[in-house]
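The data below hold one chain only, encoded as structure tokens and taken in the form predicted on its own.
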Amino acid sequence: MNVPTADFRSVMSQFATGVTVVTALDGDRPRGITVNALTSVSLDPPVVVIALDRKRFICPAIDATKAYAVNILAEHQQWLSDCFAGANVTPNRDAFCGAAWTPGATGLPVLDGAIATLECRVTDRFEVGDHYLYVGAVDALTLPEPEAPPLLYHRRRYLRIERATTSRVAGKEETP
């Protein structure tokens, strides 16, 4: 069967995701791109996967350094998501969106104000359709803003948590 791209995109937009900015170094220059295609695949050892269109400008930097950082954005960082997604703003993506950052434990660019960060070493790269899947062993992580509300994406729009309730997961112990 041939599934139309527009239909596939419409269906996938029903899946709410968090928003991240994946960063890498291009020489000594920080580069970043908005990504919501992130998943954890292993706890021991800690491993994540990101998916990037093969034509994205950041792929050569990740391929050269075999490293990337995932910056999980807080709700107040929508402007970073927009800019790193390529919005027509100043400063633009080529100027790293004017974002404040510091080198993380592995030297990768880590965005100030992110809820959490993962610094990853590429262990595998797979071509799937028009994307690369970058498998990353997590070498360092931070959780500087654990109480900040996350920036969410749903139906091609940002979603904010106005009213939320939580429910305990059956069979799981409460953790502090």
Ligand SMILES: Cc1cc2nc3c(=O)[nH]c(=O)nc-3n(C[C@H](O)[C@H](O)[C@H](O)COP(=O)(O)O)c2cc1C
Second form
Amino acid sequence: MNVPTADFRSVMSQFATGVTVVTALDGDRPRGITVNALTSVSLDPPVVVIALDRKRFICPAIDATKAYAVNILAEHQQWLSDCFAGANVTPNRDAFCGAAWTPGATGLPVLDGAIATLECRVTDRFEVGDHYLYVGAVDALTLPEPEAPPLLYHRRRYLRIERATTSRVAGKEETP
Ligand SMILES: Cc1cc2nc3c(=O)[nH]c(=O)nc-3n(C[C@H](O)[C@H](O)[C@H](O)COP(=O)(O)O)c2cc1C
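Mind sharing the form predicted in complex with the named molecule? What's above is the form predicted on its own.
Every component of the complex follows; first up is the chain already shown.
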């Protein structure tokens, strides 16, 4: 059976996600790229995985340092998502989009204003089709903006959730 790439993309675009900027260090230079292919794969120990096209410019920096940080973007950071996806803006991605950042607990670039950041150590890299899966053991967390609305991505567009309502997941305990 042959599934056309365009159909696959269309179907997956129906799956709403958050938006992150994955950062890494290239020497002492911060680098970043927009990523929505993030999932948590283990709670204890905490492990996440990101999927990056093998051609992405940031892969060599992640491979060299075996480390990346995931910065979960807030709604007002759409401009960072655009810029770190390579948009033609000034300052551009080569200039780290002019984004304010500080070194996190492990030294990785943590973006100011991000809802939360996970600093990860690469434990495995799997080649799957045209992507790498980078499995990351989570070494440090920050959650400076737990109430900020997240930037969402759906049907290849940003989705704003102002005035949206939420509802409980049946059978799932609500934790503070
Ligand atoms: C919302 C959004 C999510 C993205 N998620 C991913 C992703 O999970 N993995 C990936 O490899 N690229 C992802 N991209 C693409 C890259 O961020 C970017 O478009 C790509 O780096 C194009 O620039 P380049 O080819 O010059 O590197 C995403 C782009 C956007 C706008």
